[in-house]
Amino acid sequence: MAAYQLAVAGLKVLVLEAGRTYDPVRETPMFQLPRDAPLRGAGTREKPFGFYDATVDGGWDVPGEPYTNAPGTDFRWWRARMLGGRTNHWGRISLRMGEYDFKPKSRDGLGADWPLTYKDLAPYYDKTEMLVGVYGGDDDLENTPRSSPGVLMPPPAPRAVELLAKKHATPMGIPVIPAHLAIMTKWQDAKTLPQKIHPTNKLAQRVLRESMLSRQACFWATPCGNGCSIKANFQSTTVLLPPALATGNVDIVPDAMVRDITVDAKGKATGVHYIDKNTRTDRHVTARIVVLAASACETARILLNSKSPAFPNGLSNSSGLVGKYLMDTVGAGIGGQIPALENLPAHNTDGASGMHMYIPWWLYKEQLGGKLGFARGYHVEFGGGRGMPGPGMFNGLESFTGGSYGKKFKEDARRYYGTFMYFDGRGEMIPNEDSYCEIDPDVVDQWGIPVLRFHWKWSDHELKQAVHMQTTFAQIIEAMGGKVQGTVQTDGNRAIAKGGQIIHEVGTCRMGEDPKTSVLNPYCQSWDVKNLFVTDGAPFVSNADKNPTLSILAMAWRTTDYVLEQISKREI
């Protein structure tokens, strides 16, 4: 988003790129079959989300590229080395955070709050919704922000088991609502919008109309997680960087992995080490001004490795809080098998591989009264119906069927496909002074580079908020008739998923007012050093249910109105 901001600013843009170039148009596998992939597509080491998964040169092992973890730490690090980085691979769900998330300490005393409201970031979330694309419906529920009126595009019609969720969690108190996904369900206005979006830059209205025009809505056919070489979901390589690059003002250097950003006597950014991966040589470039938009761990990772005689323990670390309060989401789930879905009628199933409906945290005034345990709540997102069968659809149906085999295997497998629903839960982690990440003294890369050790915990507030998303889910299932599958737990432990297995890390480089507790300013511009911004999720203060990424390029955009603003009254 940044890169693309400025381009279109006028500014000359260097895009550092720490993983492979990448082309979704040529190389998105869209409509090949799980029958056509090793394993029929299933999950392994090197693929864990599938062997189509659009993520290439990545996942949470990176090929002579460790991380490590303090004893008692099992923190997991996700990485996507390709132009685009995660945006090739996320769930594409897009939601705003609201105005409880923004003033967390002050609704319940825990954690921070952010320097920012919802209304100074509003304006962003309707600019950044048009761009991309989003659809979603128009509901205003308790910290549940709707978008301004013609902002999001119409979501798809809700699917049988969507439908039938939403009959049994309504009396429950439950409300189950049209998702936000950067998923179109429509042509964008390519006459209107990129008007509407830059209301005074012809630059900017000139690229992005032509980007529009280059993309086509979704015909609810293949999985997003493999890619989408028509550009009708949001992937920074098939939305943001065409417009960047054709105002030809972008020039991307792929495989250069960041070691350090240098300074000069007064403190001040000059520009970039970098590692040239195919010749393996050590390369550096100047800048007026350096944005850092690698991923909050890795952004981290090369502050902390910026030394120099000026900034001894790593750039823009005064504070002492480079690393500090990284967070995840909450992770928990639990599945069922729903009898009345059996031995349904072929039906219409079709519609984005992500969800129509979803169920927004409801509990805000049984927790602020004290009474669930916990602080924060979470979002839940479920599915199930009949998808395309993928590799193991029927293991583990004998306990249905008794151990049938043969045309009375058939038959069964017939009457339980599709019958199968899953819960899962996605909640707020509150920052806590034991989750961090920080420089391994001993251990570098095949690059040379010294890699980062975490250290984690989860809160007992992330604990029973686990615990509870489970005890949910079973009540939603079996007020739908169904029979949970596994086991609902009582120690949050046995629960939630590990730390950055939701792969939803933020915070590292908190933003704030005070330089003393805080890493970056309000407009995510070092305290330390004033060309220096970072733009991913590592200023986040605190990690709402809401998954980040339309947060980021909100906040992002945001942040390059200001880099402008500051060029413009020569402070940078």
Contents of the next structure:
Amino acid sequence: MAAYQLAVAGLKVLVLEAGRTYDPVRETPMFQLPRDAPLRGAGTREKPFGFYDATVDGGWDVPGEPYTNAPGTDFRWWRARMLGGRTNHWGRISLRMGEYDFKPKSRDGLGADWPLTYKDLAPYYDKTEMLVGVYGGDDDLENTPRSSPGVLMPPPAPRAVELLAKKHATPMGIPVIPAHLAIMTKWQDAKTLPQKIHPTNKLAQRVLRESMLSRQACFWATPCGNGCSIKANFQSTTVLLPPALATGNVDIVPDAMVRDITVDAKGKATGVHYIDKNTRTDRHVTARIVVLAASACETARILLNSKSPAFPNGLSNSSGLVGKYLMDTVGAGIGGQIPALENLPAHNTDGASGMHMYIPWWLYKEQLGGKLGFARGYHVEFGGGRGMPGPGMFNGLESFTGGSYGKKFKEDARRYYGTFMYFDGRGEMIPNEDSYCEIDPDVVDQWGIPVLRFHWKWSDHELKQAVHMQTTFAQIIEAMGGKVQGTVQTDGNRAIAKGGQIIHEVGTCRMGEDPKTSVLNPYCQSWDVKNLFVTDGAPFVSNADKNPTLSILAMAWRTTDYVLEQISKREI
Amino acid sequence: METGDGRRETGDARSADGASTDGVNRRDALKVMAAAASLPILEGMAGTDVEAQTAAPAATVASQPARLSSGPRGTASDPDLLRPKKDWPRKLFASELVTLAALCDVIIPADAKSPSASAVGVPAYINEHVSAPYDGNARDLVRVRGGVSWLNLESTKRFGRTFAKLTNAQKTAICDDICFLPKAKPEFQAGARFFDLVRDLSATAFYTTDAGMKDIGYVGNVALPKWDLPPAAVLKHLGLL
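Alright, leaving the form predicted alone aside, put up the form predicted together with its partner chain.
Below, the chain from earlier opens the complete complex, with every other chain and molecule after it.
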């Protein structure tokens, strides 16, 4: 987003990418079937989310680029070494943070407040949603903001399982409403939107119009996680980088592993050292402004490794908070078999690949009243149905069939196919002192760059929240007449996903009003280095249950507006 | 294909499209990577001849500006997704596959709606799976191999012939003892674990084929002009109408 915004504003932008270049239009396997892939497309060490997953050279382990965990920590760090990074691999779930989410400490005394309010970011949410294309509903629920009129695309009609869940959850007081996903359900209006988004910028209007005309609406097939060659969903490689390149202002250097940021005697950033991965040689590029958008942990790593006599603890780290307050999302889920779905007439349930409906957090009042035992909320992602058969699809079926085989097994497969549903909670984690990353003093990666060491601890708030998730989902499944699979845990440690596993790491360079208690100012500008900005998840002060990508994009846009303003005022 | 120790291997016919597996060894592949990455623009590389790319001079370095795509490098973490390869050497013996084919067909026999497991290549998939270069697959190889040996021993002990040569009733008599782990007698626990694995693998293989998808009624993976509510018959079935 930052590269796009700065390029359309006329700045010359150099993008350093740690992986290879990547073009979803050419490379996405759209209608390929599992049977054509190795192991029917199953996940492997090198392709953990399945063979066809868009991620290239990424996963929990990147060969030659280790990270370490402090004793007692089992943090997982997902990386994607490719152009567009994780935007090629995500759920496209695009929920706005609400008013409470920006001021959590004011509300319940825990964590910290953001140095901005929902109102500050709302215009950027609107523009971002128009720019990338987001579908969603118009519901107006507590702390679940609606977009301005005309911003969102219409949500797709619900699937059968979504309607069934809604029917049974509603009487329990649990709302089931249209989800918001960065997927186009219709063509973008290339005539009017570019002008709405960039009212005074002719270059931006031109490149954005061309980009919008090259995108198609969703055709209701193929998994978004594989990438999208028709550009119906948002990934930066189809939506932001092509118009950025079309300005002629952007160069991309791939396979450039950034080592550190260089500074001059006055403490101003002068450029970036990187390693050309193909020749294993060190290179240096100079720049007037350095923007870090390397993902929260990699950004912290670069800053901590940017040591100099003036900055012995790393760059932009006078507060000592770089790497601190690392957060992920609380994840816990449970599934069930729903007899009502047995022998359903065959019909297509592919849809937009992601969910059409979801459950926003609904117990704000009970929570504030101290009735739940944990302070923050979660939303629920759920689904099921007659999806594309894949590896492991009938594993464990014998617990329903008593071990059938032969013709009976084939009848059972017909009966049970499409009858399983899952419910996954995605909850807010409160930042704590025990969850952070730092440089491991003993380990370097294959480029000679010191690696990160993680420390991680959930608080009781997260553990209790995870138990609440499983308990509640079991109740929904039972209300649907279903049979819960697995055990509903009463010990949060058994229910909760590991730190990092939900791949929503944020918070390592938090923003704030005070340079002593934050790394960045309210515009994501380094307090210490005026020409240094951060536009990934690192500035997050809290990690609301709303998936972070949309907020990262909106925040990045707001930051680039500030950068341009500072340039015009000759402040940087 | 012959492996180092001269064992005959049965290959999945599909792996033939992976050129010759041993043709591109690891060092060559790395050379391709280095050369490919050094070219500023490699549009359409995916469809071009890898040899031609290696011949290109590798003098320039990667700090030249690139456009969006340099194409897949062909490594395990960056495979060509449009032209997948399943090119690791297969480990099961032909004789083991004969036993497995017989067992798969007991688990998934032909019926009025769809063919049998072996008719759609399920044994070849099991071979692909247990031969794959990952720890979990290596564990499954041991379980499948051990299970096949056990099954033939058990068949010979009870009926004087290997499993594939038994009558359907004889096959069923053995399978009834191992088809459900929680109820299997202590002496059949290992056999039941093996049966469980083969049933899971057979189901994965079978229901991902056209015949299997048709059998259970998967009708997606087609582009649609618009997305509608489920058909009325579905809503009625669920009490939503």
